[in-house]
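Shown here is one chain on its own, the form predicted alone, set out as structure tokens.
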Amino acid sequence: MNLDEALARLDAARTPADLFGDDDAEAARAYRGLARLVHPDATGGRTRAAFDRLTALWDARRHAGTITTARGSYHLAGRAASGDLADLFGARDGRDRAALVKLPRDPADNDLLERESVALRQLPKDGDGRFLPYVPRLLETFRHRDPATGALRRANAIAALDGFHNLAEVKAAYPQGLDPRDAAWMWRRLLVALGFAHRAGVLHGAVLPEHVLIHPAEHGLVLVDWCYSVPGCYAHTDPSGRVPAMVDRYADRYPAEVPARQAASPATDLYMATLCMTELMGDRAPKPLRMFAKGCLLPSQRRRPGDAWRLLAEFDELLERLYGPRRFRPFHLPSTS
């Protein structure tokens, strides 16, 4: 096959099956052959659009169909979201329950997916079961071989979450700043999530806007993406206590101990959580809340608060002084589209 023939095949294909067929081995060979011919590096950039189409069709084929594991099966229904290092695919498990299958884009990040699975197993084992709704539920973890490259990837299957939005979406919906009374319940629940995790011996390591999900109507919160976590049960294999990696685009959101490769602590998570909440409110935060936040953002890790439950009690006292007795405040998240 020459370049013109490859381009003609791509132009005629409407579905992955049109281009690759049904046999996995033949499909992988077809993909590799076409990729060599239409790769932009081989044509001086002239075939960028064709290569992008090839990639999209191959991606759709790879992540369609059923993955069978030792414990069950997952029928994938396409990419649901893309995270910092992994893609999440909507799925139904063998009992027709909604799930998300999380796969790293680079097999070099398998260790971070494994770190997440360790944390999500430790939390229900060592934590207070009343607070399990604040973290994702791990269905299973398994290895999945890429049919094109043969690369072995660590995959985590997680129970799906419906009706949730991350804090980056909340900020986009309220660009002038969120009412502090609305931010208050989110902040409270984030402290509960961290208090639960820390008592169970797990640091999250990346409390960033995309990793904090809220349910507007139910005032729910789930802290997701535990790939950067420091589970206590890792101490015998990794006694450093360091956060294993950083999200580059948020490099300025980490406290000094993380880029310095020093041991993290609960104060590390509380620093990042505080930035999430102060950013949401912007200039609308009253001075007492700004002063409260300032104490959580001190440069010295040892001088910052390190107990989420104690900090929550102080926060509740502050909220009562500001707004009176706690009561439910309906929250609406307007569309940003």
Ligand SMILES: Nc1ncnc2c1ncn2[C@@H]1O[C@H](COP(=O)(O)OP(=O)(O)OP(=O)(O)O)[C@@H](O)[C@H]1O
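Residue numbers count along the first chain shown, from 1. From a predicted model like this one, the values you see are computed outputs, not experimental measurements. We call the rigid core whatever largest set of C-alpha positions still superposes within 1.5 Å between the two forms. What changes on going to the form predicted together with the named molecule:
Annotation for P286: C-alpha shift under 2 angstroms between these two forms, rigid core superposed.
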Contents of the next structure:
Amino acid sequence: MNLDEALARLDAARTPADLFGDDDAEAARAYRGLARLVHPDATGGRTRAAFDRLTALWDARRHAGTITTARGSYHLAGRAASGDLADLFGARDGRDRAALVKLPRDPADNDLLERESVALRQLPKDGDGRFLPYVPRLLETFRHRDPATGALRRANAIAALDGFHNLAEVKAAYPQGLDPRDAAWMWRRLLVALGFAHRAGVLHGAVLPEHVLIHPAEHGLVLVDWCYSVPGCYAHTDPSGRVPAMVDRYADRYPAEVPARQAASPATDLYMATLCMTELMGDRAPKPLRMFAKGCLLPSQRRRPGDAWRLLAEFDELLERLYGPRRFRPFHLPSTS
Ligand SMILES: Nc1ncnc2c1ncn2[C@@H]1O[C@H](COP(=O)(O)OP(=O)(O)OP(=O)(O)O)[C@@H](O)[C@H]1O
Ligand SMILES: [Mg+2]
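Switch from the form predicted alone, shown above, to the form predicted together with the named molecule and output its structure.
First the chain shown before, then all remaining chains and molecules of the complex.
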């Protein structure tokens, strides 16, 4: 095949199957052959559009198929979300349960996905089972070989949550700030999630808006993305106790111990959780809540509260003083799209 033939084939192809066929090995060969010919570096940039099209069709093929693992198979149905380092693909597992298959875009991040799988196993093993709904359920962790490049990626299959929205979406829906009485139940539940995890010996390490998912009608909360966590049972692999990586775009959200590469503690998570909540309320937070937050945001890790359960008890007292006995307040998330 020469360049003109390659361009003609690309031009004629409507679906990935037109170009690559069904067989994985054949498809990888076809992809590599075409990529060599139409790569912009090989043609002085003339064939960029054709190369982009090739990449798009190849991506579509890679992410549409079925991944078969030792335990079963996942029928992938397109990308459901893109996080900082990984893509999450919607899938049905062998038992037809809705799942998300999380794959790092760069195999260099495999260790972070492995960390997540370790944390998501330690939590149900060492934690109080009553609080399991506050963390994602790991269905399986496995290695996936990319048919195009041969690269091995660590994949985590996680039960998909239905009807949940992350706090970045909540903030976008309430740009003027959330009513503190609505933020109150989210804050309470976030402290429950952390109290549970910390007692199980796991630090989350990245309590950021995109990682706190809430169910508006049911007042549910799930803390996701455990790739940056510090699971106690990992201490023999990494005894540093440090948060292994930072989410760059949130570099200013971390307490000093994280950029300083010092060991993290429950107070690290509590600091980040506090910022999530104060940001959500903006100017609407009354003074006592702002003072409460201030105590959790002290620069010195040692002086900050480090016990989520105790902090929750204090928080409940404060809420009662501010708003009286607790009652269910329906929460509605207006659509932003
Ligand atoms: N179990 C789940 N059910 C529904 N949506 C989820 C679930 N887990 C994650 N999400 C959504 O997908 C987004 C990205 O997930 P996540 O943060 O785990 O990936 P990531 O940031 O790419 O991971 P990492 O940076 O750790 O590699 C989340 O912000 C959240 O909105
Ligand atoms: Mg993330």
